[in-house]
Structures are given as C-alpha cells and as structure tokens.
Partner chain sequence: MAFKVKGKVKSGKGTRGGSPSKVKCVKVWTTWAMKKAKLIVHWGFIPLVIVVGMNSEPKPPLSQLLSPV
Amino acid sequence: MVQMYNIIILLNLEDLINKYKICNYHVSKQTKTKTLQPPAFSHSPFSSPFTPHFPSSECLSTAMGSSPSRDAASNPASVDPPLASASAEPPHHVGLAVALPPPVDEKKDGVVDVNKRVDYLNLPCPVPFEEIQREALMSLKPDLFEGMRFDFTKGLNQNFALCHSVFMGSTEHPSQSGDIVKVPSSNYEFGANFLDPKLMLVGRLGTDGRLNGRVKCDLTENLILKINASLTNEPHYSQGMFNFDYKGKDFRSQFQIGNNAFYGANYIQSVSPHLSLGTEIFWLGHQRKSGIGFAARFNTDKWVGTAQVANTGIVALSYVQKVSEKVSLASDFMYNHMSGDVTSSFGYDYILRQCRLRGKIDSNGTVAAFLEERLNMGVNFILSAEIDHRKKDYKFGFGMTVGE
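Any chance you could show this chain by itself in the form predicted in complex with its partner chain?
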C-alpha cells in the first residue's frame, strides 16, 4: 500500500512544479497545454510551492515526489485498499486515497508528550524533500479536467499492467488578447506499467507522439535512481531528469541532473520527532540562473504545517488538519515576490468508504470540486468542476476509471 502510494505520487505530474517555471522555462504539458508552462518535471520543493497548481498530467513527467518539490503532485491517486493490485495508476487515474501524515511517535491527540524523553539519536526518517507539502497538495490540487475522460487499466500480472486512456474535451490555449481560448481536442494514450519492489517502469505514449517515461530503480537499500523523461517529436521540447536519492537514518538527500544543464540538490534532516528542516539549491545552465531555498515541516498525527522560502522570491506555507479519520481540512498560501502574485486557498478532503470528495476555494475567485465515486470493485466514476468567477471560465468534466 505504501508502495502504491509512492507510485501514485510518482505518477503525479502536477508536481512538475517548476523550478523552471520560476526561471521562465517553457514546457508543454502532454494533454493540456497551458500557456507558458515551465517545464514541469522538477519535483523539488521549489516547484511545488512556487508553482500554481497544474492539472496533473499523465505520468511520468517529473512528478516524482510530492509537495513542494517537483513531484508535488497533484496526485491524482492515493492508494486505496480496493486498488491494492500492483498496477500503477496513471497520473490522472484517481482512486480513493487515504492521505494521512505519517504517524509520529510520542504524540497523542496532537499534544506533545513532554514527559517522554526525546531520543535524538533515533529520529524518524523525514519525508522526501519534494513531498514536504504532500498532504496539502493531495487535498488541494486534484486533477481537475474539462471534458470526458475514460481510463482502462488491464492487469496482466501482479506487477504488470497495460492501460488505455481516452480524453475528449477542451484544452486551453494562450491567446494574444489574454482571453482564454478553448480548443476542443481529443487524445488516446497507451501505457504500460511494470511495478516491482525494486524496479518500476511506467511508460505512456500518446497519439501526438509524446512519450512520458518514468523509471525508478533501487540500486541499493538506501540509494534510489529515478529517471523522468518526456520525449516529443518536436525538437527542443523534450525533457529528461535524473535523480539520485540517498536515504540516511534520519536524513535524505537528492541530487538531480536535467536537460538544459539543470543541476539541483536537496537535503532534509529530522531535527526532532516532529520537525524536519531541509534545503535545496539548483542551477540552470542555459539561463545562468541559480536558486536556493529552505523548507521546514512540522507534523503530528493530527496536523501538518510546512513552510518554504526561496531566493527566487517565493514563500509557500501550508497547513493541513486532520479533523477526523474521514475528513481533513487544508489551507495553502503562496507568495511570489517577482510577479507579485499572492494566492491562498482553503479546501476540504472527505475520504469516505465509497467516495472521495475534495473541494476548495481560492483567493483568485476559483471554486473547485472533485469527486471520485467507487461504483463497484474497480470501477470509479469521476466528476470534476472548476468555476473561475474572475475570468468567467467554467470547466466541468466527467469520467470513468475501470480497472484495478
């Protein structure tokens, strides 16, 4: 289950947040093209907090890792017991998810037990740097879409599955006048997933010739190699990223190499059973940009709070409160000094037995909701709605997901 959860996160492209975005890096999403999207495949914390949420694109691109970092995914999926089969879910494949912060010892009902002595030599391993904001991202950034979506996953084996996904709907294109131009489009995507405890291969190939590939390989017990690639037929639009993750006893470190001479590294350390601090640097060769950022995460078993700052002028804060086993509330604040953007959002996440409902309201005047209903074993019905009152943009979508 945890592995599936990780896979889902990995497949989540939303986190393609971008360091690049900050650096005006251009990337086009597979299914939905957004205007001037920076290449998303960075999972670093810079990405997530700093980037406005995108719809999670089909896998593989970058979305490894959650929250703030690139991976941040808008994760479409969390694993649910019914979805326990090993097939990896495509990034937009949503399942019933259980988003819980990792349990922290010495905490009862959110109150720190000060009488118990803290063993500073035995601190828990922190979450990966890109997943610092994963609870907030999972609750606040579902994979909203407009149109019809149908996903079919066929499992051939415990570890191997093929998936077919069809999307028919409108995608937004940038226009000269700044208005939103919606172009009807449709695409079919074929994918193959192979999941092993030690090796994960996920590939998605669309009708436009774009291939999203993800490889995750456990080289040793503590060293993990991840490769994200998004290849197209058009020249200069392909992206690739190599990540080397090292997991220590109470720290994690990651080194990234990407195309366009992108180099990044991050490090996160547990300093107490509840608090972990991390830092990140990156260097973008072709644009001669570099950045450094710091992040902190405090989690108990009732709530999680995170904060991130970067020298690119981005401040991102988030807070998620688990009100009960089934309900959690999340809030998020992001400030971009360079562009003067301030966004805050507040949302709820109901994880019930047969459905998962997420809703949120934004300071940009956007209200969104996302429902995944489990009709039957392996059959999920999805409804997505997003109303942007400021721009008068209304997006409604429905879909079905069949298969484990």
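Since the structure above is the form predicted in complex with its partner chain, I would like to see how the form predicted on its own looks, so please show that one next.
Coming up is the bare chain, nothing alongside it.
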C-alpha cells in the first residue's frame, strides 16, 4: 500500500501540492483557529530545489479519498465551528514557479543585472590615439640612460620655474660595418617652464647647439593646440610639428602639420563603456609616402589590451594586467612584415612605499631595469641598467633629481 501511495504522489505531484495547501489547516488548542500554511520545500545540500517535502498523513488521506467531513461524522467532538465565508481565502495555485530559484536579474547583491542596458549616448571619452598604449609603455619603455645625470628644478613662483641638467656619459653612433660605436660625451642643458591652467611653455637649450621647445594652449574647452619644435645646427635635422586636438563627449580627433610636407590625422571613438576603435592616416610629401592604420583598445579595472595594424606592415599588440594597486604586469608583441622582424617583451611595474621599480626582458635577449628611489621630499635617486646579451652591450647609469 505504501508503494502505491508513493507512485501516485510522484505521478500527481503538482495536484497533490494544491490539495495539500487546501487541506493543511491546523487546529490550535488555545485559539481554535485555522491558518493557511504554504508547503515547505527542501533546500538541503543533498536535495534539489525542485523537491518538496512530502505532506503529512492527514493530507495523504485527503488526497487519496478521505475528507474532513468523514472524520467529523465519525468523531463529532473534534469538529471546530465553521469559519466565516468572508475570512476564508481562496486557494492559490502552487506550481513550479514557487520551487524555482529567482532569476539572475532579480538578484541585487553580488550579481550583475543582465537586463541592464548600456546608454550609448553617454559613453566615456577615450584616451588620445597617440596614448593608446600608455600603460604598456610605462612598464616596457622606461627612460633608460648610460652614464651620470643630474637634474635640478627651482620654482621661482607658482607658475615659473628654472631647470638645470647635466649629463656625462656616451652617445651611440652607427658605423659602416653595422656595429654601434660609443663616443664619450657630456652636455649641459638650461631650461625654463611656465605652467598655467590654460597654457604651458617648456624650453631647453643645450651646449650641443640644440634648442627644444613645447607649447600647449587650450584654445577652447575642447580644442587644444600643441607645438613641438627642435632646432639644431646640423642640416635637415630640425623638426617642427603643430597638433590640433579636439576632445568630444565620447571621441577624440587630431590633425597634424609638420615640416617636410607632413600631414596626418587620427580619430578614436568609444563604441562601448570599455571598447574604443580608432584610425589614422598620414602623408609625407617630401618622401611621397602615405599610410593608414587602425587600432582597438579594451580596458577594464583590471586589465588593458590594445591592437594596432597599419598598411606599412606593422602589427602591434599589448596587454597590461593590474595585479594589485601597486603591481602591474605588461607584455607586447610587434611584427614588421617588410623586414620580417618579430619582437616580444615582458615587463613589470612595482610601486613601493618609497620607490618605483620597472623592468623588462625581450625576445632579443635584452634585460633592463629602472629604479626611482625617493630619498626625501623633492629628492629622487635614479638607477638605470640595460644588458644586451646578443650584442654584448652593457649600459649602466645613475642620477639624481632635485625639485618637483
């Protein structure tokens, strides 16, 4: 008989739950009132959320043909007064919706809302096209040098400062055999800086006859003018460049004009909160060369990935993983189809309490490290080292920076 009951319960589970809800009125000995209790479901680790608790023997008897009226006829003393029709609640249908867990979009804590729509009219503004790999370059391209360097900056007022820089080391010059020849050299450089919220002027004059200047001016809230110039006493080595940068709500554009009939333009657009796509073109009239390139950048709070390709045969990929607030790892890959060169490198950026350590190693056998130690407020000690095992070229430098 018990086996027959189990078979009937399994075949008519939903109908049994409905009948159980109707008949599950319990009698309180103190208040003599009846309350409606919903069926309980088991959520133990060894049971499925679809498996309900089996009803009591009273409901089993009701579902199999017994009724409270029959029990009342056999035992009139156990019958309670009937409830008022106004207070009686109609039975509610109980189906699998009660047993199923809530969908993901209804969960508020710890789960992303799948129904959250992206507002494509309020996307963030992307980084400039020329800085699309800035996180990777920070770790993989430190300011390495060979020899001794000393930089001193003295602020005269809130906007104006003077700079002095001394360098003693060696410079590299290519030879006819293809080897690099190091020539000892020294240089002193005097500079002046003017910083204003809407204007920045930077100038450097060295004993080697080179004059460098930079200008950044905010013409409007969204339009910026940048001028970079380098003048030297050697013919055909002086350069000048004008950049007009426009910053939109979710895009950036730039137009460039330089010497030797150089013209260039680039544009980058945010297509999602994390993805931005861009393109650039250039024309070099002096050499009658042109090119076009495309770029993509995907950034989150934990990692940044970029990809660039150009018709000149260059393919560049980079990836930066933020391990913690102080540690980040970076890698890049570059392929030149014209020359067939393939280079990949791996680097790190570790920020300590008083210093910052950056280093890299590449597929050409070059290992480099760059350390900036903060000795005191406005005083930094610098160490630079680079070893090229393939070319047997070793570089080491140290320096100090005073002033901010």
